[in-house]
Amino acid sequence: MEKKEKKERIGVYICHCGGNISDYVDVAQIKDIVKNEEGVIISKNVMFACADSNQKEMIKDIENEKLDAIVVASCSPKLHLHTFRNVALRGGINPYNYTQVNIREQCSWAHSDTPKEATQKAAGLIRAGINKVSFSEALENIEVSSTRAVVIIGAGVSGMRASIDLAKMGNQVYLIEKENSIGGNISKWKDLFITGQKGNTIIEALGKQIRELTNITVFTSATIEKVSGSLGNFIVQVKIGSEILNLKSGAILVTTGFDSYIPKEGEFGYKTYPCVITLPEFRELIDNSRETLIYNNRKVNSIAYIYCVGMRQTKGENKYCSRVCCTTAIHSSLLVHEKFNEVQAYHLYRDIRTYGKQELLYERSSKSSDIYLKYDEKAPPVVEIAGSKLLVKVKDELTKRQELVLETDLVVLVTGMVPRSDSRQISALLKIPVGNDKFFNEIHPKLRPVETVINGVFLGGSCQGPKNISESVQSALSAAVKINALTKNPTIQLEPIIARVNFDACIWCGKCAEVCEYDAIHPLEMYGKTVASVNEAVCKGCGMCTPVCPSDAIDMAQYSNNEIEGMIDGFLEKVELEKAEGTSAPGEGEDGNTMKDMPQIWRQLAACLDKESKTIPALAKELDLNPELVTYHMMTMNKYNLVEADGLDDSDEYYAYKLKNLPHVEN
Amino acid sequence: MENKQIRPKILVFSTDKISDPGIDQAGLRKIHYSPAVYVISLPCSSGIKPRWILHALKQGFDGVFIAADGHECSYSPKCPDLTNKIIEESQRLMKENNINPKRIRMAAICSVCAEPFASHMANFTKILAELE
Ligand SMILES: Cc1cc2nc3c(=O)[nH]c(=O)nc-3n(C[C@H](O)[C@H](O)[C@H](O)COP(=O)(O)OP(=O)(O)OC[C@H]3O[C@@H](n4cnc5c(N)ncnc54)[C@H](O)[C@@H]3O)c2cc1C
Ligand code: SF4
Ligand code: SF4
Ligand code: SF4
């Protein structure tokens, strides 16, 4: 760490990003800005720095002046860092010797009210930029061998749907279940929505694929107890009866599913009134009863459901909606009907939510003799007993609050999924952060929905939050896929951007590894002293551990102290705007750009042009493009005056395009 | 103190997967902010080093911004507490070396905070403008 070595020839690329970033910027002055830094060798403006040409440009650049690093200052690196990490590795350079710098996001838009000041920053933006690049230091991926398993934790219908498929995929699957029975809460009932199958029929149809794959091993009345090691290479403790089995696999995916919610005693009525019971019990209820609905002794003749007990709390602890309540809320009265004759049903809703697909099944209900009640979250229906009868006060907010008393022989009370009641012993197992809803969090709800952040651990289905069957599968199979492209290969190739410790400097004081929430740093006794070892498959690159070091003996690839400090030296230093703030595109700056800088889209339209005028359609077919990129382009060039429109064409329906104060066009 | 622009300069620093996603909305919705103010972006808030706030300030930056992923953070329900210590150690060497306090404040940005980081860097402006 710490190198004193700087990039000498370092190639700089400001992007115009078709006016994005040149409206408000004047890309060209700070381009001449930063030709003068210490070490650059290049600078350039280009008009789109990840178009294809362009990509083609800088490696040709690297190779004829033997660039050692580059910088492209464009958008943010959300969205290309992984592009120019590449361009710098088919140029021949190491992909850690790139620096992106955000001059689009933070700074041409978020500033397009300032333009002289927006330029002034994105000097200070890109000078930062290549002094941290100069302090860059060449990584190599850090590569783990792995073993062709895993494990999964939780044998529902997510688990055991993805066993099938990592095992057909060539992965050694063990399949660990608590209970002593596969299944999970499906197996429970009877009829499902949305397709009308059998929970258990759908478990029996998995079991048995299951028992015909040689490769899954089964595990029931099995506990996880320790997990050790890391992605790869995990070493699982299981628990069976007596017998202790340590399990050697490449990734674990976890799929423990979801409690339901249970009301506390006396909510609405529950556990104090006989008559009262949750969804899942009511689901029973109806699965085991033939002819007649009956309970405690009694037949139901009529049945109110009140939704979102549990849920979406706005002072409690659940906030969240549970999504599948009210569908099965829904469901089970459709059942009800076709099963028994004759009973009355009230849905007494916040409100309903029976997306996609499920809102056919609300529609048939409303159609119905049911009867649907909508109450505030403020004044909640109450649960009384008059004599013998159960009464059910709700005030209608449909009807401007007028309250109804209604008379049943049943209170449903639409309980949602919470989380596994002992999911923070396998959180603190695995170390898999839980988020405010208490359900396993993955690394990114869209982006990279079944990940964990920790390498190697996957969820699927309702362990991450409430989901019907086929939203669980949908996750657990993704997290499937996921996996058996890391475990598919005998290594893995991790990001080597992690903690590393200067020996000389640590005195072994402990207090990195105390930080440490992986386990990640271990003492380690080298050249005749104790220091701090930083296990590089298990580091996560957070950074936590190099605050707290008394000597300074701990950094971050890529977060070097040279590389921070230069970053701030760099924004501080002084820009002097030299002419007047304004923006140009290339081909009209005064250095003789031609046609030649501009992408490779640009000089075939133009090409293209060149004898006649054309429209937008035709372009696209002479040169098989999509026609939208092609709007896209001509757009961009007749706002540079580089073409203009030339009259309808012969239906009226297209503007034709001719050129404009282009020069020679050369191909 | 003389000569110095209107605008105080602000450094901020962001996380990788949670804040600087919602400094970047910002832009991409044009909710504009002062043009003093420049981000590094780190994989956690609890790796920033004191030394680093310290460099600077004294260099020229007028204030020093967290924007933490507070308890969404991804690595560690600990962030908070040891963000709040690094900010606690910085104070430390900021007051040894004769600089406001003031200087370094810290709120917790996510992912969709667009206004709320654009008002906090007026706010943080303003405060600057004053200890001038
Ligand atoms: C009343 C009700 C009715 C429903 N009806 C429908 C319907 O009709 N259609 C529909 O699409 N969806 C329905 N759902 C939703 C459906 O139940 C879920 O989508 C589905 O069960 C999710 O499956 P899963 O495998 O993710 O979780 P689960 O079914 O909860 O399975 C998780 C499994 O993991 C095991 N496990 C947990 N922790 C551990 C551990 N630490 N170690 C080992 N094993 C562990 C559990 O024992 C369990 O077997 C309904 C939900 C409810 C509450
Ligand atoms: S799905 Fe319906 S019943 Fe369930 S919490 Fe959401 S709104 Fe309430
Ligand atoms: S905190 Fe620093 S000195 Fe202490 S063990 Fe870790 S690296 Fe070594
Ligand atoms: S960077 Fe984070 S995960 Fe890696 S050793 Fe330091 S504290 Fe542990």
Given for the second form:
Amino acid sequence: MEKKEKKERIGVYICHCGGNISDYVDVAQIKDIVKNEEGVIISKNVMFACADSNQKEMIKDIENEKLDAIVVASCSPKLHLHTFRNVALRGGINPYNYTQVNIREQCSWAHSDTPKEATQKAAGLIRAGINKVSFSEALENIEVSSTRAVVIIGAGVSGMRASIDLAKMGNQVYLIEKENSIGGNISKWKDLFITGQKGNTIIEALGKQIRELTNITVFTSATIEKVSGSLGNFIVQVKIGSEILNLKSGAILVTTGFDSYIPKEGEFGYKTYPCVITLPEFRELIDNSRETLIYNNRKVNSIAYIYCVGMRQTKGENKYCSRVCCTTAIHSSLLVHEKFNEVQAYHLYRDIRTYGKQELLYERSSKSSDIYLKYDEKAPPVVEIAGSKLLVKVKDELTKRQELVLETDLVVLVTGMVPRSDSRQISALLKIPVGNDKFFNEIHPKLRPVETVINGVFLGGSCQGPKNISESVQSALSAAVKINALTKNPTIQLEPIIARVNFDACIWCGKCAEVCEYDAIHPLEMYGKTVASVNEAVCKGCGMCTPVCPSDAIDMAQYSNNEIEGMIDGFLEKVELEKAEGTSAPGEGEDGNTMKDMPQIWRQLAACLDKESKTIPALAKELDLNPELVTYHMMTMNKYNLVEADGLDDSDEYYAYKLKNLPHVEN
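The form predicted on its own is what I want next, because the block you gave corresponds to the form predicted in complex with its partner chain; please supply it.
Next up is only this chain, free of partner chains and other molecules.
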């Protein structure tokens, strides 16, 4: 790789994070340590690095001091990476000449019990960041063309709803369903909780909207055979009967749904005793019964529901809670009470999880004389036949494990959601990772909940984990919005942090291609020899290829040898602390207006205390604020060493407070 010049004008900003960092890390001393590092011309402490006021100050510094790189030592880059990239861009620096050092999650929080060591580690991390940014390059985003079309795999309620929105936003939509009809699991259900709507009615309404939109094409009895290409230009090969279609799309949405858990033979008497059925089978029985609930030619007067069958297994495969089973079982019990007279219900449960408004169903069930009996996983209910009687034995935790024997006409096994049987095939075709629960994995459940590690492939509905109908539709619509944000433009911008090949050094041994999980590296004839070529649109920048190259001909943008070795050297450099460890007053040693980055109310309180100490009632009266609000903020400011007690007032009734270690503050 060509040699890069080191940065000579670097700005370093060390965040207090309102005390989250400065309570355990001596940020004032770190500022003094790093200001002497090579290339650093600005070293500042700030209360909140992400505050608008501080962002403006950073932009001024970039412009006035002609900075060529910046380092922000604060929280996780997952939270504010793009915040500070935009700061760099607004100040005139290439956004990739910025690095963020995590001294909160990786330092102050992790080592809160050892502040001296936390301070030393923070100094090492910041030095590593300075060395990294010293060798950083001005990178430009990768542009790829995009097709304004979307392939949706799975035509259940999530896929159908997403297809309608995507079509209305101007996309050509291909809706692909494995079964011979659309609708998925919902089409088989009638009464739904909590709204009481009919599942088949919902599907019919969605189907009508789809038929009215000319830019939606539905394929049933269709399977995905092959997927090639990348974001903006996927080619999805679909098999319909004996015909093969190649669909070109800019993005792919996976809404394949779930399967219901099927108990093993003999599990709680399933397929051993005739009157033991699963919850989906029971719902079908309710829907098809008229005036009397009859099963196996026998009137049903009592039902025992056994919860968590196949779910929350400590030693089994399905360790997760399926979330909707409890509510579905309770809703089914209420439907039985509404349609049929005098049916006794026993609910044998481990925990009842009817979250949100579904709690109302549990309340109604309890008032309908349903009996709830709690069992322990280590002592599950036992189902057996005694003559002509179907018996369920359970040790009730609420009566000190007293064993109860229930004579019942029907046992309903409350089963939950499991991944579809074809999910591994879909995972292999699209290279979507699966979690420990075997459902598809998103990048991050909070920050990027519908995106996968494959650019342009999104998730929606219960294919990524158990969800009710509302939650499934919401996630699919979130994915639809994300997809449209990409496909609405003729070109898509991708991050340039990818693998790069030094063609002079490459000898094409093929090892890089062998370890690439995304099929992003291929041989290319160039300069009279075969070299490795990286598909920029496909490469994820995972770095798996770099350590296996025998000629060191491949590296990663932003993770070059110089950058990595510089980080190691910076972190290993000895840190000499010149004073005792501890926290520092926020903004200490800055330009005089130390509270500019703090909340407005803190600045108001500080201005009131500028000349003399005052009590909380006096502050509340002066600022015309609620005394409780003033108390809360004064206690917070006291925690962060902004104020301190200055003795009792003349009546010995209230403490007076004064500013601590802070120069003049303007409101």
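Take the two forms, superpose them, and find the largest set of C-alpha atoms that agree within 1.5 Å; that set is the rigid core. It should be emphasised that the depicted structure is a prediction, and the values quoted were computed from it without experimental measurement. Numbering follows the first chain given and starts at 1.
Fitting the two forms on the rigid core leaves the C-alpha of residue 161 displaced by under 2 angstroms between these two forms. For residue 92, the Cα coordinates differ by 2 angstroms or more between these two forms after the core has been superposed.
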